[in-house]
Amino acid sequence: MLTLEGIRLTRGDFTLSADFQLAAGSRTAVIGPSGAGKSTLFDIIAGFAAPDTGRVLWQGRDLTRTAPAGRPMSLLFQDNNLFPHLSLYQNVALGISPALKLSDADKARVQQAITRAGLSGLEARKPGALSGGQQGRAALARALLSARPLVMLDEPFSALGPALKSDMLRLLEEVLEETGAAMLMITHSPEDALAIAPQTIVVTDGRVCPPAETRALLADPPPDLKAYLG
């Protein structure tokens, strides 16, 4: 489904290289030290950065020069990408229409997603009036509505406590099951990787390793990953 073919990007004295494939519906964690290149990898896949060489392919179609909005993916980051001037309802509705032009059927779908995320009664609130967990649930509800085949998450739950993080991981798994989307998630937590990602990509010093089975990788990590995990 997603192929990074001979990717290489140099920024100053840092070079990222990647060459791997992800299958449709796969769930993959991305783990490695800060500054290793995880976010740069996401920038390339999402279209925020263009590689010096190589290609980003989606089902065989070359997306390397395609703008972010034209790529078949939803993005969730630690700050959840909610627009502060819009209500929770409007933020979720962006998953259907960037112009917020909704039919009656669309409105029903938005309300259903909000209810599913446990946010009923909060529709009129702005993001600043929501807790971190509520903001995360709103972002996941929007991803559910967008129904894009790849969900990319960059440490979306790192600021949450254990109980709330567990709830968010369960909701994410439900979203993935319902939509059939693939997942690519940056995390610093081996526990999160084990909880939701059967395979893991290790990134160290700009080297992006192909996906490996998560349990086996964490049971016997290579030296760089072992040093990072302590």
Contents of the next structure:
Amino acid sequence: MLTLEGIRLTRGDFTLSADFQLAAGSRTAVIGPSGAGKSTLFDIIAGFAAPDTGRVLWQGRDLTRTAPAGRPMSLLFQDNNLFPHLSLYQNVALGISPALKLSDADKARVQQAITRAGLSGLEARKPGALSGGQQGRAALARALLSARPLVMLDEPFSALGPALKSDMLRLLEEVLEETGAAMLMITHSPEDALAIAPQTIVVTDGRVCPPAETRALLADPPPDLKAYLG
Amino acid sequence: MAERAFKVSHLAGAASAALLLALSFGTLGAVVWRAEAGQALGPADWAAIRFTLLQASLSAALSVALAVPVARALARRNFPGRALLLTLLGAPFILPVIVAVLGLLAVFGRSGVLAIALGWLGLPPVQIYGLHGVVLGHVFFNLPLATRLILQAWLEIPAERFRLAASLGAGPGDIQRLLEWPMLRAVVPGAFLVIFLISMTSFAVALTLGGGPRGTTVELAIYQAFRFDFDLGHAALLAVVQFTLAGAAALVAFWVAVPGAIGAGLDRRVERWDSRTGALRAQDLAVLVAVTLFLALPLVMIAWRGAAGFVALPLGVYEAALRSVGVALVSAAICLVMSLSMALMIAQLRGRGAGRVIEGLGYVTIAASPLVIGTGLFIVIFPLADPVALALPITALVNAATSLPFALRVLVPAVQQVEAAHGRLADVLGMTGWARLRLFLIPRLRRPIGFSAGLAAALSMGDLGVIALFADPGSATLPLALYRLMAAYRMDQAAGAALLLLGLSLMLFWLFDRGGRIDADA
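Can you give me the structure for the form predicted together with the partner chain, which would complement the form predicted alone we have just seen?
Shown next: the complete complex, the earlier chain at its head.
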């Protein structure tokens, strides 16, 4: 269970406050206008920004001062999820060993994850020679491999077309089912939220609302969200 | 991050900074300690100070004044060969000073092209040695630098403003007043100071084209006190003078915003509607032809005369060339380790006081004179070992320190850019320490690393500074061997050696720069 306890972070005249819990294995969308604080919220959970006050807890363990790599999550960014100078195989294998020191058993697992993501045969290619969809799959293969209990995604599919996007959502769902991981996904699209996240967190003006049921929320949005959705 | 472990250890960066501190200020300490307090500056020393300031002022003023029309012509004209001319403007940076001097002598010297042309007109040849020569040499090296700095500022004027001016019917005079003067007022003082500083601390030009009681700079006086009189106390006193002068100029330069020296994006051009008249076209054409001749002719003369002398080079020259390549490679390696570790430290401490101090320290050596460092090192080493036996390692080390500011200029922004793009990914994956360096930073930084190493190798290859203080004939580098050939008036062999030196410098730069580009995934 992820707990944000009395979090406050002030940067200039912007203040983010958050106080909520996510159950293990839950799937949550984060939605809200640009500049409302979605990315700052992610930075605090992932360990890229330290809150002024409050604590981030995982299963009761205080993570507030833990470096990003020591936290129980894998992250998918909007882009730059792969190192351009490493092969697809190496990029995926980083999910097991950040120094790429792999045992034979590790190598078999890397290969398995690549196959699972439908990327067999492309192991030696560098990201520049992969399509956008294949790059996304490689990042998901790495998340599958590292099997952390929370997968966080920051608008991961915003650059993909509709068909590719639903393809990726399906693979994401498979990864989550196999690892039993919880998911937290920033998105601009209510359809994505409906498709994969039973609950949604609305962020407006630095205020982070506790998770609410996605379907009900979108059917009858509060004024702030209504203004954003148009 | 509140209490996270360092991504890459700061040990190497801190050690590099400490070494740099010891080289620039530690050696100064030794020099001050050795500079006998009772000794006063003699009339010759005062003359050297006056000459240093005079030649540096003239060099900077002329370089900047001549650069303005060249930059303007480059900013508003598009012509075939423009890219080539821009490359030519970048070349003096890695051109060995002694090679350029030989080329300038072949054009402006007593038996040079200009003297021959004047002879046809029945005029006497121009005198190159002394103030003229020193200023000429400095303008040759710094006119291109000034042009690049000013051109950059010109191209940073938003194109919309020129369009607006054109739509308002502004003529060339109006545009000068409205757009160009304010830009020049902002960029010219910085450019002047940089060149003033470079001309003040330059040694090889003064050594080869200056000399005599009326053409001696402080740097040259240090060398003479050291080498000819072996008066270490006097050399140290002059070194203190030199450090004070350069330090004062550097302080002013840091106070006035100094423009960035290595800029990209000069391949753009400003669309202009006011400069389509024939007279202005002719003016720009004349300026561009003149500057191309001024820069290219000495190089052409080196190639032409050198090709003839190349075959008759004594064996000693090849031995010196081998030593020089060795020194250049070691120096490039030292410079790279120091600058990369410092750049990583600066990027990680970004925005904090410590980071800025380290960065400032990296630029100190721009003002530090190699001869002052050399004198200090001699004083420190003399009681312990034979400095002459250590001439080559010392040269490699001092050259690395001299190249460091340029490497930092390239590497610091590159590290910041690379960390901004993929740093978080590496953080999340737990890539720290050696794994981060090996799998992430070094591969991503290949191009800037190759470029910096090429720069450091070429600068070291062509350097004639510290080595002149220390070396005996058995340990001369190629630039020193070339200087000795010139001093012995064996001009054909000197030209051959110059061609060899030029070729080796360009080749080293090309190899490193190319090595960084090949197979580099963008």
